[in-house]
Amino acid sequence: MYGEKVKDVTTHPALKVCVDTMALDYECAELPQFKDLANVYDPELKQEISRYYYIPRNGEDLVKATELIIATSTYADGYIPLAKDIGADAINAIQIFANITGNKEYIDRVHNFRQYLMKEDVAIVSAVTDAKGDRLMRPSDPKQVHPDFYPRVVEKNAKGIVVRGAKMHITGSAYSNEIFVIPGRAMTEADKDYAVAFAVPCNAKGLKQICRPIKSGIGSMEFPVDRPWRMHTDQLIIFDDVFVPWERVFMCGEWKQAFLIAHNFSLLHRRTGCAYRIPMSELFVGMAFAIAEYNGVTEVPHIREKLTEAAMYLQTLKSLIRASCLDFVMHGGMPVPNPVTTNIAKYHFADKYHSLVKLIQDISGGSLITKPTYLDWQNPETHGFMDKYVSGMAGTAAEARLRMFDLIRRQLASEYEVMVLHGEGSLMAQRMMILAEAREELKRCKKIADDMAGIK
C-alpha cells in the first residue's frame, strides 16, 4: 500500500482503520441490542454460532439476515462491516452448487468448511471479479496476452492443486482471515482449468495483495466529529502459484457449473448489497432533509418536490429488498430472495444513485464548495464575520451549516459514485438477470393477452 510492503494491519495508519470497521461485526454480535440478530442456535454444533454462517431455511431467515447487514452497517456510520456476510453469500452459492449437482465430495467439503467457519468465527471476504484483459475474449483465448488474467488450476498433486492468476475489487482481503475464490463468469470447455472454487488463508504463501490508498480521516480544514472514522479498501490480489489442499477446494474443472457458482453468489450478494446501502441512503435523504431546513427552503415548491423523490428513493428500495426475501425461491434446496425483485432492487439505487445525490447538491447550493473551512473558523480575526454571515434561518447556526456541508462534501466526493454503480455487478449485469429470470411471466402475462385478444 502505497508503494510499501505493510508488515502489520493492524498498526498500519491507514488500514487500521479498516481493521477496526471490520472488526465491529465482532462487537455487534455480544451487545445486548444485536446479539439476538447477530447469532443464532445450531443443533448440530450445539452451540451458538454467527447468523451469516447459519444455512437459511425460509424467507423469515432471509429477512433476519438482511436486518442484520441494515443494523451493523447502521452501527458502522453506513460502512458495511465486512467481515463476514459477502464471505457467507459465497459459501451459500458454493452449497447450492454442490447441492444440485449431487457431488458427495464437494457436499462434504464445504460442510466441514462451514463448521471451521461456525467454530472459529473467522472473517472471510469473497473474490469473485477477474482482472479479464481483453474482455471480448475468453480466459482460455489464446489471443490474450498472457494465460493468467483468470485464476487457473496449474498443476494437481494428491494433496492438492495449485493456482495462478489475479482477481480486482476485492474489498476487505488484506485484513481478513480467509478468502472465498470462485468463478466470475460462465465457462466453455476451453476453459475448464478457470472453472475453479477455493478458499485460502490470507497468508497463505505466493498470495499478494495490492491495496488502493485510503483516507483514513478527517482532515485539518474539515470541523471535527467524534465519531470513529469508518472505511475500507479494495485489493488486486496476485495468486502466484498459491498452493490450496484438496480440502479447501468446492469446484475443480466443472465448466458447465461454473454459472451456477457465479449465478447465485450475484443473486446473493446483491440482496446484500441493498441490505448495507440502506443505512448510507437514510444517511443521504437526512442530508437532503437537513441542509434544506439549514437553508430555510424546506418550503420552496420545487425543494419539497426533491425531498420527496428522495423519500421514495428510500422507501423503495427498503420495500423492494424485504419483498425479495419473503418472495423467496429455492435453489438447491437453499432458499434466495427473488432474483427478478433483487435485481430490480439493485438496479433501482445504482440507477437512481447519481439523481439522489444531483438534488442534494442543488438543495445545498454553491456554498457546498465555496465555503471557509474549519482552520477559518478557528481564528479570531475571521471567526466573528463566518458566525454572522453563513448562518441560514433563523435559529441556524453558522455552526451547523458548516459541519453538514463538510458531511456533505465527504460523502458525495468519495469512491461511493462509482461503487454504487458498479459494486454487485453493472447496471446491464441486473438487466440481463431481470430479463432472463421474468422470461416466464412474460410468456404469462402474453398469455394473458392472447386470451383477451381472443388468439389460440
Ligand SMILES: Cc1cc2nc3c(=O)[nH]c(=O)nc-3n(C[C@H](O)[C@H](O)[C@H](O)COP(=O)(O)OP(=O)(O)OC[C@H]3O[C@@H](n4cnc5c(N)ncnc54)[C@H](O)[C@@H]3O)c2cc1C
The other form holds:
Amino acid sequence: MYGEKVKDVTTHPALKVCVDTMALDYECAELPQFKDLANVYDPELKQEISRYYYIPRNGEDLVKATELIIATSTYADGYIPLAKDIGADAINAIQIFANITGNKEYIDRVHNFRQYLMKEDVAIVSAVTDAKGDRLMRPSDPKQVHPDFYPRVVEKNAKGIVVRGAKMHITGSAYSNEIFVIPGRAMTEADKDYAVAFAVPCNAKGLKQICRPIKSGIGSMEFPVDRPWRMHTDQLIIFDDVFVPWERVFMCGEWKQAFLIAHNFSLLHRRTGCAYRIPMSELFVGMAFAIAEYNGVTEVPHIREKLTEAAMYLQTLKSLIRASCLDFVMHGGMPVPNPVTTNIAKYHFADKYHSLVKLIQDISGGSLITKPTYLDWQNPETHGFMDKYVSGMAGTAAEARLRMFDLIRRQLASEYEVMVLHGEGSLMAQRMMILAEAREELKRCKKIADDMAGIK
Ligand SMILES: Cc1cc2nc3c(=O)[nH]c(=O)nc-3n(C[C@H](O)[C@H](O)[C@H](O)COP(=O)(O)OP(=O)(O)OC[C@H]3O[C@@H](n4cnc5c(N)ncnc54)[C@H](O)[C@@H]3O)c2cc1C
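Since the one above is the form predicted alone, can you give the form predicted together with the ligand too?
The complete assembly is shown below, putting the previous chain first.
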C-alpha cells in the first residue's frame, strides 16, 4: 500500500482505520439494542451464532439479515463494517450449488466450513470479480494475453489444489480473517480449470494483496467533527501459486454449474448492497433537507419538487429491498431475494444516484466550493465577517451552514460538478429566464394549436 510493504495491518495508519471499521460488526453484535438482531441460537452447536452465518429459511430471515446490515451500517455513520455480510452471501451461494448438485463431499465441506465460521465468528470477505483481461474473451481464450486473468487450478494433488491468477477490487481482504474465492461468471468446458471455489486465510502463503489508498479524513480546512473516521480499501489479490487443502475447496472443475454460484451470489449480494445504501441514502436525503432549510428555501416550489424526489428515492429503495426479501424464490432449498426485484432495487439505487447528487448540489448553491475555510473561521480578523455574511435563514447560524457545506462537499461534490452547476447562475435561473424570454414564442405556438383544435 502506498508503494510499501505493510508489516502489520492493525497498526498501519490507513489500514487501522479500515480494521476499526470492520470491527464495528463485532461491537454491534454485543450492544443490548442489537444483540437479538445480530445473534441467533444454533441448536446444533448449542450456542449463539452470528445471524450472518445462520442459514436463512424464509423471507422473514432475509428481512432480518437485511435489517442487521442496515442497523450496523447506521451505527457506522452510514459506512459498512463488512466483516461477514459479503462472506455470508458467498457461502449461501456455494451451499445452493452444493445442494443442487447433491454432491455429498461438497455438502459436507460447506457444512463444516460454516460450522467453523459460526464457532470462531471469523471475518470473511468475497473475491468474485476477476482481473478479466480482454472483457470479450473467455478465461481460457488463447487470444488472452496470458492465461492468469482469472484464478485457475494449476495443480491437483492428494492434499489439495494450487491456484494461480488474480481477483480485483476486493474490499476488506487485506484485514479480514478469510476470503471466499468464487467464479464471477459462467464457464465453458474449455474454462474447466477456472471453475473453482474455495476459502483461504488472508495471510495464506503465496497470496499477495495490493491496496488502493483510502480517502483521507477531515482536513485542517474543514470544520472538525467529533466522530471516528470510517473507511475501507479494496485490493488487487494475486494468487501466486496458493495451496488450498481439499476441505476448503467447494468447486473444482464443474464448469456447467459455475454460473449457479455467480448467479446466486449476485442475487444475495445485490440485496446486501442495497441494505448498505439505505443508511447512506438517509444521510444524503438529510443533507438535502438540512441545506434547503439553512438556505431558507424549503417552501420554494422547485425545491419542494426536489425534496419530494429525494424522499421518493429513499422510500423506493427501502420498499423494493423489503419486497425482494418477502417475495423470495427457493434455489437449492434456500430462499434468495426475488431475482427481478433485487436487481430493480440495485438498478434504482445506482441509476438515480447521480440525479440525487445533482439535486443536492443544486439546492446547496456554489458556496459548496467557494466558501472560506475553517482556518478563516478561526482567524479573529475574518471570523466576524463570516459570522455575519455566511448565515442563512433567520435562526441559522453561519457555523451550521458552513458545517453542512463541508459535509456535502466531502461526501458528494467535486469542484468541477459544482462549478458547472452553479457558475453563471443556478439551473433554475436559466429556466426562469428561458420561460420569460420564450413567452412570445409560446403564444405563437399556442395559436397554432388553437387553430388546429378549431378554437376561435
Ligand atoms: C468500491 C468497489 C468495491 C468492490 N468490492 C468488491 C468486492 O468486495 N468483491 C468483488 O468481487 N468485487 C468487488 N467490486 C467489483 C465490482 O463488482 C466490479 O467493479 C463490477 O462488477 C464491474 O466490473 P469491472 O470493474 O471489472 O468493470 P468492467 O467489467 O471492465 O466493465 C466496464 C464496462 O464495460 C462493460 N463490459 C464489460 N465486459 C463486457 C462484455 N463482455 N460485454 C459487454 N459489455 C461489457 C460493462 O458493462 C461496463 O460498462 C468492487 C467494486 C468497487 C468499485
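Computed from a predicted model, the values in this text were never measured in an experiment. Rigid core here is just the name for the largest C-alpha set that superposes within 1.5 Å across the two forms. Positions refer to the first chain, counted from 1.
Core-superposed comparison between these two forms: the CA of Asp8 stays below a 2 Å shift. Core-superposed comparison between these two forms: CA of Ala438 displaced by 2 Å or more.
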